[in-house]
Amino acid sequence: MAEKIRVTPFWGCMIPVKYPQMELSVRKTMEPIGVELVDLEGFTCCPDPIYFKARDKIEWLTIAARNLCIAEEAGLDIITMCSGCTSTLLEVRFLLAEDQELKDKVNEKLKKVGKEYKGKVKVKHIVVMMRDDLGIERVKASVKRPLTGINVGIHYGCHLLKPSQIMGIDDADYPSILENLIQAIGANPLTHTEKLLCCGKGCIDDEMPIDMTYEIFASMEEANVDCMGLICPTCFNSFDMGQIIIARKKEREFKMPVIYYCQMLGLAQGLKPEEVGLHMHRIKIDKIMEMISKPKKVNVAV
């Protein structure tokens, strides 16, 4: 039996408040691949890597450093389930490691709450932990019901890969981490022309996010995907609810299920859709379950 990994989960804001099904899927799928989740009290918003940082960078750094301190004090590394949280925490680690004066300024503010940031804790998105600490084969070994025949259109989003100097997760232009994890559960990852396009959530313009979401769905439809696979709750919000808005504003229905990776992993591990919260999505996965449950042809040598 491979050694179990102990980490603390950083859920961020959006998953606990809007998409608890993602937390459920993580909690259900980590035990079978040898990950022990140790919950710590005191985490707050990461905070947001776009608007909060633009408003007050020092406060942004301080709040993020305080979150990192909680894990440091417990002697545990952090796994994140949100690309935005990953971006914030990794960028703050990077900036405070590069600039001692900035680190001192942040620690001066942290003194008010009895904390000191030392820079010892590691932060990894959950898919990075699966690839680097567990290994793809360990994920594959947990599969009981491979998602054979399911074509998955991958959406990476912005914050997991860029800026590459800070994130250091994969080739920002030709990533493969999600493709490899999709293949590990038996599904078929399909490339489409808008694979690296932003979901549009960070745009202030009212119409641009819908236009960007539309382009991504059109790209996936052209590639004949059965569902979208992603790893960020903010992107999920753009695509699951986004399809409803597209149908209303553009009179165009895609009806493409949007599935968080750990939910797909749960299905492959033999869990029911309800056990990973897929019944809570606006775009249902009935067709996907029919494809998974359909008896597979067995070639018999004559």
Given for the second form:
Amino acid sequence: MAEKIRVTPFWGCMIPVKYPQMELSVRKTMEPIGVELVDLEGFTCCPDPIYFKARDKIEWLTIAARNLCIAEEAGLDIITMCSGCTSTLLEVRFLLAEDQELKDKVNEKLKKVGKEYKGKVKVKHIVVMMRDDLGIERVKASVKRPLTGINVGIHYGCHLLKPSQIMGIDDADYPSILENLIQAIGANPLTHTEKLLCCGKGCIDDEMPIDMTYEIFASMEEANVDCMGLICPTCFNSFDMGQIIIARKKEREFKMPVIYYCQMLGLAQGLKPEEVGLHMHRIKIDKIMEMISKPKKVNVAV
Amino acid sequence: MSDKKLDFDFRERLNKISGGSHHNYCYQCGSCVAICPAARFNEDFNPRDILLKTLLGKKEELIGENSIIWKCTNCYSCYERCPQDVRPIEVIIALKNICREDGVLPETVDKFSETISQTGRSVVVNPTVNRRRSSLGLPELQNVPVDDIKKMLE
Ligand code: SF4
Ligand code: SF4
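To test you: the structure above is the form predicted on its own. What is the structure of the form predicted in complex with the partner chain?
Starting with the chain above, the whole complex follows.
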């Protein structure tokens, strides 16, 4: 039996509060592939890398550093389930390593709550942990019902990859991590023109985010995608709820199921849609379930 | 010709904010514009132009709750592309920090941030949230140590 991986999950705000189905899917799928999730007490919002950072960067750095300290004290590395949390925690880690003066300033504030940031803790998005620590083969080995024939339109989102100087995860222009993970569960990652376009969520404008998500849907539709696969709750909001808004504002219904990667993994591991909370999505995934349950003559992935 | 005078005070101020000083490296090549989604979807937005205005110290055109800088989607593509390590998005964020210092932050940004400072979370937990969680067999959410946040930020 391969060695177990022990990490602390940093859930952030969006997942546990708005999209608990994603938390459920992570809790259900990680155990069978050898990941032990050690929940720690005391984490707060990462905090948010868009508005909160725009208001006061030093406050942003300080709160993030406090979160990092909690894992550091417990001697555990962090896995993140949200690209926003990944962005904040990795960037703060980078900035505090790059700039000693800044680190001193932040530690001065941390002292008030009896903490000191040393810079030892590592942070990885869950998909990176799967690729680098667990290995794609172990993900593959957990599959009982490969999602054969399902064309997944990947949406990378911005904050997993960029800036690559900080994230160090993949090539920002030609990434492959999600393609490989989608293949591991038997599905077919389809490329489409707007695969790397931003969902627009961070932009303060009434029109632009809608125009941007619209382009992404149009591009996926053209590529004959069956469902959209992503790894970030904020992007999910833009695309699941976003389709309701697009239908209202642009009078166009895409009816594109949007699925978080660990929910997809759960389905491939044989879990029912409700067991990974797929019944909670605005855009129904029935079409995908029909495709999965159709009897197929395929070799089960080993 | 007062409009040709550079406002060095503004640039000095920006230099002191984390991420702000890299604006000095910009040589106006426009690589950031080619990759910028906000520029693609809004012809008034142009990161090269924001950097030029910054270099010229045109504070009035950059600082304000309706400034064009708020249309940036925070995608980090410009950071990825810039050959000069300007990290344009970080300069834009430093400009936003100045908006806060000058009391001209958009209300959405302030309200959202205040929720984090006051509750420790960006989304408020109410009984419906915990009901939905328990319907999935997940534990109720506990309060987060917001007093720690308040102490650090005071
Ligand atoms: S910010 Fe960088 S990429 Fe943009 S114009 Fe200046 S030097 Fe060129
Ligand atoms: S971070 Fe902002 S300025 Fe930079 S490329 Fe993205 S939208 Fe444009």
